[in-house]
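Here's a solo chain for you in C-alpha cells, the form predicted on its own.
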Amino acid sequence: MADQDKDAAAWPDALYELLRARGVTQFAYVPDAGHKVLINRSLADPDAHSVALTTEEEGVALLAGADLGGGRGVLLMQSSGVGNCINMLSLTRGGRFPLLTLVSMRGEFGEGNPWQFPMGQATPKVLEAMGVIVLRADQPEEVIPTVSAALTMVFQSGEAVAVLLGQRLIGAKQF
C-alpha cells in the first residue's frame, strides 16, 4: 500500500485517538458506515460509553446530559439525520451547552442515491441556521486538525460545532 494510501486509511484511527487523548468517553451514533470505526472502537473500549440511537436527535439531549454531568461527548451522524435535529439543536443557545457532532456527508462527490441530495446540500446551511459552527474536512490530512480546532472551541469555549466529513474523505457509496 503506498503512503497516501496508508493515510487515507489511517484517518479515522487517529481521529478516535484524538477524541479519547481529549476526554470524551461518550459516543452517541446512529449506525453508520462513514463512522464505523469510530463506532466499533468506542464499542470496543472499556473507558467509552456508546449508545445506539433510534434517531439523531436523542444524541442531541444525550451529549447536554453528558455535559450536566461533567462528561464529553460527540454525536456521530450522517448528514440526513441532520434534518432530524433541527429542533434540538436550539437548545444548545438556550442552554448552553456544548455540542460537538461529526457528520459523514452524503449527497455530494459521486452520490448515486438520489434521495441522499436534499438534506446533503442543505446540511450546512441548516446548522448555521441553528447556531452552529460548521467546520468542513475533505482530505484525511484535514481531520485531525480541524476536528483538534472543534474540539478546542466546543470544550473552552461551549460552542455548538460540526465538523463535516466531504465526501471525498468518506466515499461515496455504490449502487
Second form
Amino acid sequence: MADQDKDAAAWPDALYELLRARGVTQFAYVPDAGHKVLINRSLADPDAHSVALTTEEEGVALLAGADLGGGRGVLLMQSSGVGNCINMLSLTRGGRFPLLTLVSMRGEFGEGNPWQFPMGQATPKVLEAMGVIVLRADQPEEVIPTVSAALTMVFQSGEAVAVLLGQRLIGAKQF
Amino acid sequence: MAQLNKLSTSNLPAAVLDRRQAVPALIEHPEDFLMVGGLAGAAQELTAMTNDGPAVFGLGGAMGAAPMMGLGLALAQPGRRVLVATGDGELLMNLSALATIALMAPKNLAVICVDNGHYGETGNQDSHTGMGVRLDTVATGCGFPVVFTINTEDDLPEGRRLLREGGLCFILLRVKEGPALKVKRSLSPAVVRTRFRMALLGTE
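To test you: the structure above is the form predicted on its own. What is the structure of the form predicted together with its partner chain?
Complete assembly follows, chain above in first position.
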C-alpha cells in the first residue's frame, strides 16, 4: 500500500516532465484539482506558457493557434469542461489540427455529487462524436505510457486525442 | 411587439465609416502581420486584402475562436506581430477570451473588432453592441493595456500606429452596417491550415 501511495503521488510530476520533453510549451486549463501538479509546474516553469482559461473551449482555439505557429500545447480539463468544447472541436476536426487534451474524470467511479454524472458519463461519447480519439488511464502505472502514446498520435500523426484520467486514478472527491 | 432594450450606454455617435474602405485603411500593409480572421466579414476582408494569401487563417465556423487562436499563435511566434480581426458577433460569443488574453499580455498581439452593431450574415439582426454594449469598455475592464476606438477617418492614423507599435492592444473599429469586401476563398480549414504552416514554417 505504501508503494502504491508513492506511485500515486509520483505520476503527475513524471507526466509534466514527459510533456515538456516532447515539446509541449502551452499549458491551457480551467483550474481543477485533478490537474493541480501540472498547473503548478507550468506556472513555475519560465520556459512554458501557463494559460488560465475562463472556459475550456478557449483552450481548443488556443491550441489551434499554437499549431499555426509551430507550437505545441495541451488542454487540461475536467469532464464537465468537455461539454463546453463541442462546437469548437469543429475547428480541430475540420482543420485537421493536432489536439492533446487530458481530462480528469468526474461522474463515474465513486462519485458522490449527482450533478457530475450527466457530463461525466457522456464524456467519451461526446469526444468520439466530434472525432477525438479517446484513451484512458485508471492506474498510476498506465498514465505515462498512455500519454506517451497519445503524444505520438497527436504530434506525429496529427490526430486529436483525449486521455481520460479516471476517477479511480485521481480519487473521488469527498463530500 | 417585443423589442430589445436599447441600453443607456448606447450614447456613441452614429457610425459613419464603410468597412470596405475602413478595414484596408486601418490594416494598410497586411504583410506586416500573421492574421486570424473571425467569421464572416472579417475573414473575407483579410482574404480580399491579401488576394487569399497564406498568412491569413480565416474562419468559416467555430464562432468565437478567432481571439484565442490569435493568442496561441502570438505565444508560439513571439518574433512576429499577430493580428486578429473579428466582428462584434464573433467576439461576443467568447467575450471572456479578452480576459484570458489580457492575463497573458502578449506584446505581439493586436485585436481589431469591426463593430457594425449587427449580425450581417444572418439577416442583419441587432447585435448587443448595436443595443449599446460597449466592447471598448469591456476590453478596458478585462485589462487590455491599450484600447482605442475609431469613429471617423481622423482616428485611423493612430489606429495604424497602435496595430504595429501598441503592444497588446484592442481596437474597436466602428462601421456602418453593410457588406464586407468579398472574394472567393477556400472554406476548407485543413487546406488553409496547411497553407499557413507551409508559408510560415516550411512544413505541413
